[in-house]
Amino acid sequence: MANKKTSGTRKKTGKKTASKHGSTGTTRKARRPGRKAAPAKKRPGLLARLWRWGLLAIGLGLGLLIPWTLWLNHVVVAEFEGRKWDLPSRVYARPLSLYSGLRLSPGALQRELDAAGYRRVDNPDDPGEFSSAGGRFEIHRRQFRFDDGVQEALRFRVSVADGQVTGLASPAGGAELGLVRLDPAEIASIYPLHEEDRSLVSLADVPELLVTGLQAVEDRQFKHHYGVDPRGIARAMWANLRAGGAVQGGSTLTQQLVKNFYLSNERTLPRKINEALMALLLEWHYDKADILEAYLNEVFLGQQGNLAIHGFARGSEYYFGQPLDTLQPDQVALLVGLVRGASYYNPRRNPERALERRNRVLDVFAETGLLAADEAARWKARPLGVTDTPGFGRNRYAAFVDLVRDQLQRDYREDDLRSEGLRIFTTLAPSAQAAAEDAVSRGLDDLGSRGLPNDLQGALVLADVDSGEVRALVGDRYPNRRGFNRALNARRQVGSVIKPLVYLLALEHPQSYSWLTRIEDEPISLVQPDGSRWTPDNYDKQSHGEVSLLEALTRSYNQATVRLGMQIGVNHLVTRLQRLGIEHPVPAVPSTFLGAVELTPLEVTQLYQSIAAGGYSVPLRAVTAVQTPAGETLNRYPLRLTPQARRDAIAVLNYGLTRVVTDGTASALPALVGAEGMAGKTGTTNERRDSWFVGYTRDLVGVAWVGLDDNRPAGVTGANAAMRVWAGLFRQLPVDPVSFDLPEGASWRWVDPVANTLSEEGCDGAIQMPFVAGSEPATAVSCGGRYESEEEKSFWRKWFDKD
């Protein structure tokens, strides 16, 4: 320790003596004559430091400020100057149009409104209602923009009995109506690929107490701020405060379309400057109608699966079914009062919640005067009104838009579908495609409970035989699932519903062929391309000798097929499958002739469809016309009927294939329908592996496909399985005849069938086919078993034999 004072004393002795010997510079410069010592310098006060940093903080800021604020003035401008909201492409189904006399049962009509949405209740005041007494239905019709102008909503009432429609009348005993036609349903959408569902409307178009109550509600400022509120914050705050949470919100409708067409959801300060940022630049470039007319559309109310609902068009839609001008103010409350949260405030899910906000949205429509205060009570009076389910669904018939999108692509790119908002009105008819699912759905669970495959698939087209157009389309044994879509993509060998092609080919050679030209029912044995040899059986493994055309083909024999074919030559058989619209190749073989052939069950609804209208082919279309979302057309498709050649013919095969249902392998199709008069084919291919029936009515055309994916064998026919699909949809259908009319070429003439010869009516075994000219019998017999040749008959027994 001592040694330390030492130290310390001694180095404070050498600073004394340095400075009194002048030994250091410092104190010969202070000895200078004439310069004074200069003042120590004064440290700046605490205020001018915050002076200093508050200017250097300032000058920062604005230096990052103003390139921040120019970028999101950029950013706001070039969007809502380009703003364009991706629109899903809306597919309508076929409007139908009621008269009497229109073959239409309850049932039907049942469908159809559901399908469109309508809402069953007690006194149908609002459009979109309708009720119903046994055949009585009292229906509002909504307002719709059809290509030919704007329908107004209409109240009217209907009556159908005996599977048609009896009665069209104003309600209340008013006048007849020719004619109403409903509004078609929207069956699908063809969404945006970030899965936003919004219909757009101008400002013009909506409710004014949509408008004036939305400011009501959320921003009573709208007119006077300039994007941002500070009193409406400041009352915010408060009221949060006094709550001890967040209860009101300070932004403006400015800020909240900032919010949701520029940024994101997340809760921070950066966020919420750029907010008040955005939102001044915002009002500061456009006016009030702009920025409201654009809330009005992105506004977010709702959720259906992974689809966003935005706008209030959308969102009318969406939970009452209707067009957003036609709301009452107690839907224009619950509508406005969702923007506060439509998840929470859901009234699908939550309707005490949404009832009670609705009914505080109305009170403050009464509070600001836009309701007068009974007015508001008698609104809160009446229940929701939502309906239970969306009036549209997310492709509620998927296979049935696989095919539309299908002929769409062929004239419009995906993008187009997906973000221009077409209006794409289609041919299905919802209460013909009810029925289609039910029978593939039912009728597959049936033939499993008969010992079949509890796997089987199944596919089911329906079309209307004079204009091609697709009534119904199903895939899937599961109608509702999405993916392989058998009605389009299974390509099967179609077995024997590809026969009556081979017959038509011979009747259109009338000097060689009619339905009573006999032919072998034997072995034949064919060398194949490959070398080998080709040796068809019949389905009940036995030959039958000679018989008629008609005999083979009702009983579709295969021997006897093949004979007249191999007569007829495949090529002629294959150039008529193109003929009638088969694209892709077709083998030229001789097993073509039993339908060796892969087509789909579309196709062969096509092949079917020029037989079914007697000769009149028109390509089977989905889409009648596509709209922009303004209502302009931009395509029709139009029928495109190709009169085929010889339909003398076609007429003559039509009742052939009549005879198929009534005596031939068809035979229990009149039993399972329930109906007469229709014709038909059945299809089986080797080793049971596929099923089809072809069958059509005068006005419909139908056809069933049954087997397994993997094409393994499944104990199907034609008759066992597909027939019965086929018949569980036509069971639900109006079933008219097919008709007799034979066209210039052909006729009808009383044949004995055994004999080969022209009888007369009434005599024993005569009965009366069609022919095309020149293929009748040359010899004729009299009751009395007298022969005489057609250069024999008198004048009058011509003249009085033509039907």
The other form holds:
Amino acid sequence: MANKKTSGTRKKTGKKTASKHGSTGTTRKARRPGRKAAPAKKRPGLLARLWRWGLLAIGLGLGLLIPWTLWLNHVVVAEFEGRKWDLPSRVYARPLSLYSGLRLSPGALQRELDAAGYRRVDNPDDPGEFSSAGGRFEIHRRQFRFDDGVQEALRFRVSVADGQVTGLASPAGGAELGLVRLDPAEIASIYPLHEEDRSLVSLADVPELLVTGLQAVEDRQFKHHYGVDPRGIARAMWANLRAGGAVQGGSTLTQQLVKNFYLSNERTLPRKINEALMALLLEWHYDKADILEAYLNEVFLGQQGNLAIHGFARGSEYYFGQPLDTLQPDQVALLVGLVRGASYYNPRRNPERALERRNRVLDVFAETGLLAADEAARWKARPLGVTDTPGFGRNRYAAFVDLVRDQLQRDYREDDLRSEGLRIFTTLAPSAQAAAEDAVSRGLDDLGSRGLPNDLQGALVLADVDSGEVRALVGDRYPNRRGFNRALNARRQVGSVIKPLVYLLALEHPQSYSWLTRIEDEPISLVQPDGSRWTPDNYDKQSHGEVSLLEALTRSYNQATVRLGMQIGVNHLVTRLQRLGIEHPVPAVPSTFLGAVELTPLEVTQLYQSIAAGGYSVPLRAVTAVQTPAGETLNRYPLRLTPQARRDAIAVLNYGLTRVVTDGTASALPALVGAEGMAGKTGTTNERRDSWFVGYTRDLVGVAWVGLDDNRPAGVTGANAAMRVWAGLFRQLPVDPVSFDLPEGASWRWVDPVANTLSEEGCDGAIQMPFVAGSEPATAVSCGGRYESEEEKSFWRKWFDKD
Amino acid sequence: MTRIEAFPLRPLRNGAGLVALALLLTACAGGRSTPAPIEERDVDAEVRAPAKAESAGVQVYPLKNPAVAELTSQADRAEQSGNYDQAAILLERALRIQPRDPELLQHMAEVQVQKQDYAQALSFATRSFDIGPRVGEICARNWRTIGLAREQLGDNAGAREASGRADQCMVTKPQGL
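Requested next: the structure of the form predicted in complex with the partner chain (the form predicted on its own having been shown above).
Below is the entire complex, every chain and molecule, led by the chain shown above.
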């Protein structure tokens, strides 16, 4: 793509301190004429001397003015022809699709509407407004261009009760609606380096009232003059004389554009002359429509921090959160009024001034016949209607946008992201993101008050199980702080979070292993590749003798896991990690069985996505599509499934991970979340440096990490820290129980877990659990079978008779 | 094309929609005057029609979420007008709402066949079979799609196996249900 930029787009901080590349040199030249005059030899007569001096002056004047004008002409043409504004890319959240039965709380809907810049009003007459009372919302959706087409504005009602959408209909008792997709929140822009924010609009798409109204207020002779309007100047001078100071400018729109485009803001005579010359030249070369269109996109309309807001299209989004073509006359009048002084009349900071200015503009609209007088009076009675804050924040979703950039890096140059005005559709759910940020910052504060270090850090990733779409991402306990993004970049030992893969590898050998297979949990000593001995301990420093694989996993016994791992072989584990998307090398040493491998929270999420999805891996995605500003789709990142082999074993593993939550190291979780049916695994590393919790429901998988940045011992365990943060998030989300869709090759069986035999429903001690075909116990007992001791029976009861 | 009859057709706005509607009606009436494009014939002729013919008795599908129904009927229309990319986008939206609906997954698999993305057709059909009823019409469509995809991907032995599995869908009740 061409990347020619006008110097006008290189201004660092917008209009206020604009400095011109092209013109600083030219201004210097402009001061030269007349300074050097050749000294005279003799003393001729006065008249002759005057004549000679006059000739010299004219010669010098013409000699400089003609090249000077030619030079200006060159500047004007080159820059105007080559003008191409750098447009920031817009990043959109996933659109919220509403339908009856959707699990949604009124609070979450409110947060979604807030994020998308919807205004709460009594009567949502205009797009971008909503009303709510109790669980009943009336929403006026905005028009929006999706990657699958334009969706029109729509006013509709939605009721939310008992955590779900119970009704969706047109207003005033209208027809039931099946599906309503809201326009997505704009969550970020990727700005050009010179910090200008702008959305382009073509003249044809600008509302008529804005085009005519702007001329009525700023330059009534625009259609007729040649760039400069002597009558306007005279009028302005007269007004200024009467007021005893500069109150009115006589600049035409063309002059204003020239000033913005090519010149600095200083008020000197040479600059005024340059401006007039350039305005005449611009008019000479281009027609009014081109000039007006450039003006509409160039005009400075506000400042947000370092960011300069340019053009009416962005101005409309900035102040009203709405596309330009949806604006009402009062809103048009406010924007037109801002041309005179965007900071002086700033409607957010100086609302009274802005209101007065808007009403003055509405008067002008009425005087010039653009609005009927009574109509203007009606619009004047309206409040300013400006959103409290721009719907788009600069750093609000910075952590997630890091992931967006990572994903886009494969297909786009940074330069293009900053200049081509791409429309980037992402997977972020604003309500889930808010919940995740809240879970991390509050969760860590809470841990601090429980005696854990006050400088704990955390990360949290939330993804949709089946689609791999990332819904929320937190990389710092202070979510708005830009810096180290732990969710993406903190590589930490994962501890027991790795163990389920060891058990999965076992379950894939049904002739040898099922959940009921016995394994020794006894001390083990192994020689490491470097010759040192490694003797792993259990967390409770105890060994537990012969245990079932299920018990070893749910209680996270280290010695049993290492023994099982040694039967399988560490190379298999390393290969599997790589097949599941871990791209960097993993050491093939026995301590890998206990998670002495460093992964980022995002990588851990990827590992568990395929487990939670029953063996269908999907690359985690933050971006679903990228469009040009004109709406042409450049890239789409669709759902792509890769089935893993042995999905029967994965389904059986899922059962084991639900038992971690019901009976194992995560048994405190249901009470913390207030829900049942979750699966997960805790992880703690040596000397309590890292705390992990990976958990999933039917639809969502989340990974939480807590620890200290410098890797000091932090006193954290999987259950005491990360699991609480995870629970803090899932408490705010709909939790649907993990479902066991057993694929072919796996089936539920009634077994006697103690005797490790098949049993029957209703038999004493019989429970149902899934087995990979061929791994079922070989023998069957009928209901007459007895346990060896009452003690053992009660132990297994505790384990399996949960219902 | 019986699937379509179950859902009320929404009023169509544009000419293309009307054409799609007309196509639909003729398809439902059983007489298609013009030959379908090759890609489309693959799915209709090799997957849907035989599966339909083989399935005896009434096929019962669980009541669909109206949002999903709306999206799938839009996807049907896109498919009918040959816009398979758009059909896939719409089905992906439906899958966001009901990610584990065997019918939706199979529908997506068939659209992937039409897009000639056989690897994805294989994946979606396999997933549909994994969580589907593993019997009856949808099972037959699963295996016919799997067979067709395997054949296209050069796995002839796998394709023959799939053809055998498609036949079994109508006779044996699978184990472990």
